[in-house]
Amino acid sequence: MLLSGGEYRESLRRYKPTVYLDGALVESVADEPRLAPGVAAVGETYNFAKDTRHRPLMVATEQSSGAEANRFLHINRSSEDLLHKLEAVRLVCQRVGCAQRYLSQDALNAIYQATHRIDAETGGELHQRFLAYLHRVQAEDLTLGAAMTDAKGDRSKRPHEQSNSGAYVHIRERRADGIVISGTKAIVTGAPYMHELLVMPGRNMVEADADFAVCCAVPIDAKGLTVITRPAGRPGEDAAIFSGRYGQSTGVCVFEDVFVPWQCVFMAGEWQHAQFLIQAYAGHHRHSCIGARAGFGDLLIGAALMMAEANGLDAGGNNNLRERMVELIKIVEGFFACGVASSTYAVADASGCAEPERIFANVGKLLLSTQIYDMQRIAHDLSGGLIVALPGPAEDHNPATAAKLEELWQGRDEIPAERRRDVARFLGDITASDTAGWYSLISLHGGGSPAATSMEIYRSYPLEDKVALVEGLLDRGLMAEQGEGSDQPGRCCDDGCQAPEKEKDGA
């Protein structure tokens, strides 16, 4: 069943989380006004699936069970499927900045993939298990957190080396009926208004830290887990004119001996297999990032030129704006013909499932961790300084200012003054406020650090191919200097190569 953002928002109501924020306890998550912009863009997810305009794109059919779900909720099984999940992206932070739901499906296709893998080597069920459960989420249309970040503590130490050891999340009690885990994830995504967290492993383990290999899902409001949170976006400010309606919140989610049945486990000790989900999560999760980034761009692109015309200025007749606009629209579209030719060069997995081609992901990834803030400069520098200088709104209805302040906002004649001062402050909002700084910080190391693309381009890179065909052309002799040759027959010519004779005077 495909729910409305309404319907989304109605069944938070269902759950009693331990949610603090702001030092306090939220008693319902669902009428928490802080938290309203987070419920308010994740419900875009579910009202663009009820959209018939958008259904092709945000609905799936799953090849496992020949139901209907939400896009954010399907198995990759190809390259289409992909690059819908890339536009699906796209379309829906064109809407809200960031979609957030799209990490339950990129946690759903890792988790896929792995328990696939572990139960290929071990004969086990974990995959039938996950596959149960996957058809319950997609039937229920629920929202899935993934709580992969753990709080690290000594990060020189493994896990089971910790002094804390609550500073992973780990295996405490192993029961007839399931486990029972405690420790910490940091920054996970929507924490508050999620219905359900799926727990995985944040890094590679060793055998000592087999107990650290964990992976399971669990209820948001599962008893001895706490979530403490922050509000999402601005909401309250007036001049968030954007981040005041859609926002995202993070948890930090302490788990204190929660209890999880064996239905929801998906990894329990399995250590060998935890940098294989790792890895798979990681390359369908930065395949996300470049959707929402470049749907983030499309507003700075929209808004930018907006901005420019309601200064009077012809970005088209103007070179140095021209100029600007391409540069923007260089980088935005080039992040994301990465995140194409990922969906296109899709890897089928054992399981069946499609995986992203992963150095596009991670280029791609890496592009926009760093030319964020390019974008947001070039923004800046098409818009003017009036996105930051401009009084709040309480002076927009204030007798003794108001008219004298229309003066200002006049930019272009045809353009009312409203519309240009609109746009300033919407710039203002995703450009240089503290939301700014937020989407600047989650596009660096959101997805992981460019510190940790870099690592996996390295790693899954073919340097060894690029080699070759260097030392190819140096054995077939191509190399050489200018006037040198070979004569070996098959390095250069297939017949061997004979100096040519030279011409005799008056030939």
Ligand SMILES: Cc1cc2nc3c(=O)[nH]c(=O)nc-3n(C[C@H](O)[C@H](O)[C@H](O)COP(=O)(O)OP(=O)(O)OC[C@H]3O[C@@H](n4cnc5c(N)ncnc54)[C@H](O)[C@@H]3O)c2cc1C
Second form
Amino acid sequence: MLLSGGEYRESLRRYKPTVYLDGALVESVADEPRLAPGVAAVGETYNFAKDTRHRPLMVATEQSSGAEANRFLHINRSSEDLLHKLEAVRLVCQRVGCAQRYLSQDALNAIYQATHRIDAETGGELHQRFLAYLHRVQAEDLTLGAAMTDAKGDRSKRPHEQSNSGAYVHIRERRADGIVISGTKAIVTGAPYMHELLVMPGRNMVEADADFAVCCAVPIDAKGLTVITRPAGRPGEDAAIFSGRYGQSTGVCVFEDVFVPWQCVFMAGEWQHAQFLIQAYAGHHRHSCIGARAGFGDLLIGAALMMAEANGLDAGGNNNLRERMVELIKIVEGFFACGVASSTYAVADASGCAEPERIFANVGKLLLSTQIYDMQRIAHDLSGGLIVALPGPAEDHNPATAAKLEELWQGRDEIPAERRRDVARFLGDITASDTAGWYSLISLHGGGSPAATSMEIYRSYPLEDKVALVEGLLDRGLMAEQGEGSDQPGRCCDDGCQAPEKEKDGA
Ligand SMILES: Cc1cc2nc3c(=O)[nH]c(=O)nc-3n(C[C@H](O)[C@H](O)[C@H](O)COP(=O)(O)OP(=O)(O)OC[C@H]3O[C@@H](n4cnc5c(N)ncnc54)[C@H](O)[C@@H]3O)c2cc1C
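Coords for the form predicted in complex with this ligand, given the form predicted on its own:
Now the full complex is given, and it begins with the chain already shown.
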């Protein structure tokens, strides 16, 4: 059953999680004003699915059951599914900045693939167990947090080498009816207002790390789970005209002897498969990040143009402005195009899941990671200093100042002063407040640091094919074309392959 945003908010009352915010226990997540922008943002993923105009994008049919599901809970089977997901993420992020719920889909798809892969090796039933879980999540229209990033402790050490074993979530006990886990997941988007968390391993593992190779689903109010969180967006701040309404919280999730029944355990010690799960998740998630930041980029493009026009300038007729607008568009549509390419060149996994093509997904994510700073710079450049210099909303109704300020805010005659003021406030909110810093950080590190993304590109890129291409163009490279290897030292053996006699002779 598809819920509305209001029903999602009400559904949170079924859970009694232990959540700390600004040093105090939260009585009711559904009623907590400092979390309300996060609940509202996730709520829109429900509202959009109920809106008939957006149904084709926001609602999908689960192939394994024939049932309808919210797009953000769907297992992708084709390029079309991936394109729909990419566009759905962009659509909702245009409304709320960050839709958050796509992380549920990214994790579900990765676990779908990983459980299939483990069973293929062990002959087990993890995949069937996961399917049963997936169908329940879809039927109840839940929102799931992706709990992958561990506290990690000393980054130079593996999980089993840490002096504090709680730096990584791990299995403390195996029982007949389930497992008991402890440890900390350090950054979980939307944690307090999730229904459940999908715990996944946070790094590749060696055999000694087997107890840290754990993947399972945990209700947000599981006994022993504590979420330490922060406000979503800028609730209660008058000037936060956007992030006071929509925002994102993150939570530190501390697991202390949390019991997980076997039916919710999808990996328990299969350390050889941790890297596969992480890479699959990263591919799905980086693909989603592209859609998310494109939606945010759409807001910047629209607001920057409105600001320039309210300032009395015609971007179309002014070379300088036009160039900067085009630069902004080029950045946003440039990384979005990587998402489209990644969807188009989707790779069919043995499980039947369509995985975004990894190189394009990672290149798109890497582009947006750093270009978010350029996006904000261009928006600042186009809009001028007013976006940070504007007096607060209290002055809008101050009889001593309001009229004077309104005169000053007037730019182009046809555009009301309040409109210029509101666009300036909107741009200040999303490009120059702590919310703006948050957008930078989530773009840079969310889904993995630039170094992790670069590593994935280097690992996946067919470098050898490119070398073979050039070798094929060089006379001596004809050997490689004939399958006789390379003659460059170190490429196929320490000394390089011997060139045939006739080439040595210059024949
Ligand atoms: C707003 C926000 C929301 C997020 N939401 C989620 C979420 O929902 N779920 C989730 O699981 N994660 C989430 N993340 C976490 C995100 O995936 C991590 O921030 C990212 O993977 C980087 O990890 P870190 O923050 O621990 O930084 P670190 O690992 O401390 O990295 C800092 C720097 O050190 C480098 N580094 C780290 N280890 C090594 C090493 N061994 N050798 C060399 N260099 C190293 C990194 O490349 C980076 O440059 C979120 C992050 C943000 C900012």
